[in-house]
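In the form predicted on its own, a lone chain appears below as structure tokens.
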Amino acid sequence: MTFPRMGQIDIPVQTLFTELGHQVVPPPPVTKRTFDLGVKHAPEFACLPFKMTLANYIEAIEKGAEAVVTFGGAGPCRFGYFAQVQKGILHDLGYDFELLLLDPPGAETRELFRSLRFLFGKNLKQPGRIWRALRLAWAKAVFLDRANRLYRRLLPRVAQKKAAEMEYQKFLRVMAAERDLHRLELVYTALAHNLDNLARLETGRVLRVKIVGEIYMILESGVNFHTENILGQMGVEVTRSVSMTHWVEANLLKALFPGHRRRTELLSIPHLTSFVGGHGRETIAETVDAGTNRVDGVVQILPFTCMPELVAQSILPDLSRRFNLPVLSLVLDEHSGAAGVTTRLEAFVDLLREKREKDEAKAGV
């Protein structure tokens, strides 16, 4: 069994499937070969998330995966068609596998129930095992998001940035291997302790940048060229609302967490009155939140040809003027490169520092 790669989602998903008794073949980390496979076999004007997840399946099936578990969607975003189109492409290439499509509530339910029976079927007589697997996977997702927030906050403030990165990578490895629910808190506490013991820089108030945009492009560092780490190394604290747990709460458990949708609508509707699919509305809402809360700048990360994010991008200049908030849009595809992204981020950070100096001079600080 395999699944698409997106940030650290592989850790809780692999835990869930393994605890349910399935053999898991996780997709390997993104490499140049992943880019090459996606570009070779996907339609030319498909977005980068489509190409990269298609390549994930190819690489995993080559390693022995027999079933692909993926999510579906509804609305204007083409994400809702990913699974069906990718299945056709893979079958045309001669790959034999089972597609398990988990559509969110409100979409077609027949395929959802078929996939859930496949995942949970042999454990239906052991509901305790299913409950333990779900609890462990969800707890890992929660601690992973907490650790990521902690790492993003401390990285620009510590002198030993390489040591901080090594501690964070060690935490990810230990968290992936841990099977005891009650030890997860200890794993997180160890990371917090080790990061807190690193020498701090005398930086004063650091720049804060909010990252918004399409969820896959934000969370998968292999395709955004490690944007968060680059900014952290530059002494910038990165904030974002998009995360694994937020997506699950806002989409799969939205009836239990209605506040996410209400907040997004409250902040975005004055500027974007209709639903445009994907994370278009969230991009506008979080940019408004950044302007209201005096974040220094916003970086939008989106894949080339992404309609929801292009709609949002067209509104961002007005929000930038309204809130006196610098905004940088990084439109990425297979032709993008690490050097180009780094150069644009460096220039953006220089602009933010210059703007802060001018604002403080005006205020007499």
The other form holds:
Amino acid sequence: MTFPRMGQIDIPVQTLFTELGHQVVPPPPVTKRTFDLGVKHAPEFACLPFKMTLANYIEAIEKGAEAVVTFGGAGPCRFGYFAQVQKGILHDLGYDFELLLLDPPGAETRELFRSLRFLFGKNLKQPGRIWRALRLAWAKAVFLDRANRLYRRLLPRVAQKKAAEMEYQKFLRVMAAERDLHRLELVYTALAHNLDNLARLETGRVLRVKIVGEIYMILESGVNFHTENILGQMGVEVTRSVSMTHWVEANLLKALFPGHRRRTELLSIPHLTSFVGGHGRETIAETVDAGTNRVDGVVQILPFTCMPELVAQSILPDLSRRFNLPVLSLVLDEHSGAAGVTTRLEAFVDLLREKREKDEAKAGV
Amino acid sequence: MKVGIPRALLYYWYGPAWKAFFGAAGLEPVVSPPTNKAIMTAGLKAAVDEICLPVKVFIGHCLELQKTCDAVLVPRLTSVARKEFTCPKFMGLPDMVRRLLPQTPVIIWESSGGFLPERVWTPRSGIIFAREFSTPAGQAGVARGIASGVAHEAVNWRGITRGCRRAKKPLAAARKAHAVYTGLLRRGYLPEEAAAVCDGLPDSPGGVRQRVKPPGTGQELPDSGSRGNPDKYVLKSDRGNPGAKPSRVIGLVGHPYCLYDSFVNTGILRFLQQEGCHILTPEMLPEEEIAMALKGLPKAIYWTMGRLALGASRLFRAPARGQAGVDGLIHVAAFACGPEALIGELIKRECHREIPYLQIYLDEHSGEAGLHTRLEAFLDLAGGKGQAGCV
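Could I have the structure of this protein in the form predicted in complex with the partner chain, to go alongside the form predicted on its own above?
Now the complete complex, all chains and molecules, led by this one.
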């Protein structure tokens, strides 16, 4: 059984399925080959997430996966129709697998039940086991997000960046292997302690940049050329509101967390009066939030031909002017190169530094 | 007061209805001229680089209308059918456009779940100014209107709908015009002809045919005066009288603004007609049959235009009840169009080795010569296959 990759989502998802008694084949990390496979077999104008998830499936099936678990949707973003088209493509390529689609109830309810039955069917007699598996996976997701936030915050304040990165990688490894719910906190505390020791307290105010945009492109660092890491290495603190747990809360557990949607609506309504699918509205809302909370700059990451983000991108110049907030839109596709992205980020950070010096000089006078 | 209606995007479906609505509301609807170089260039300059050509063209039309009109209509057609969407860009359209038109108010035609509007309103300096919100009775009316899917009042913005507070009359006019217009499209009229008929051009053989008969067409025009077929898309000419048989029947699928904006698609339709082809488009097919053709799809397609394209392509390939099929299928899409990237893939897979199939992607650099050469080559292919089938 396999699933599409999106950042660190493989750790909690793998935990969940393993605990439920399935054999999991996580897709290998994104490499040049992943790009090549995706571009070769996907339609030309499909967005990068489509191509990359398709390549994920191919690589995982080659490694022995027999079923693919993925989410669906009811539009208008293309994501909801990925699975059907990808299945056709893979079928024509001669790959044989079972598609387990988790569509939101209402669209394809029968399909949802079939998939859930497959996933949980073995354990229906032991609801305790399902509950434990879900709780462990969720706890892992929460700690991963928390650790990621901490890492992003401390990386610019650390002198030995290499050591910090190794600490973080170690944490990820331990986290993936850990099976005891109560030890997760200890693992996290160890990381926090180690990172704290590395950080220099005397660092002055560092630049803060907020990342907004399409969730897959933000979270999957193999696709966005490790943008967050690059910024951190340059001494910039990266904040973002998009994360695994946020996505689950805002989309799967909508009823339990109405605040997310409300916040997005309230912040974005003067600029974008309707929802546009995907994360278009969140992008606007979070940019407004960045503007009012004196973040130094905003980086929008979007895949080429992404419809919701294009709408947001058309409106961002206005926000930029209103809040005096520099915005960089990174449109990425398979032709983007790491060097190009790095250069643009460097130039952007230079611009932010200069702007802040100017602002501070003005405030001093 | 002049209200500008951009001749772009879904104008090709709803233009006459919009015109009738504002006409009945006591305003003067003005439709922008057909797309030309100046309009396109203005749109290209103002829009985000990566967005698709039709949206850029729409923005160009708005900028053009802004020069002469007091307000510009920008529809927000979130969805025109149940459980379906148009396109994310259409939902954000008013927000994208209104920042480019600082001087001219934007009238937003807002509909979801059907074509008729839930609200017609104007944002003013970011705040929604809606007359119906000011009184309790008005609020109740709006709630009722939204619940029943039909708006009760058109919003009053500095006298936009002066003397016509109740929008019942305009709504009825819009509904009627829309019914007439879609009826004409179904009978095989192309949008420009159908719009002309709606505008009062006599619907007689003389009226339309003289106006739009393409030069050098080898095809016999049916008696109703339409270029397509009289009542349905039944290819009567194929069976009834072989003498009048058009040499080839070409099915075109794609979004209406790609098919019918002859500047954007460098006149594909006209070219095909000059080559003596009979043209079929999704708009000429009855909605119910498209729905029938799409039964058994693993998941319903939630983009209206994509659904029509796939359904039409299926009908063209495997026509129901012994009607003649098409000799070739052309899929016309805009470069970087999101839904079409996936729908195109589905169509391509289904057409594989069945009928000649051509995919055309339009962008601002599309040149007439290159496109027409490809079409000629495609027609040779389609024609050859058809003859072989005759033997």
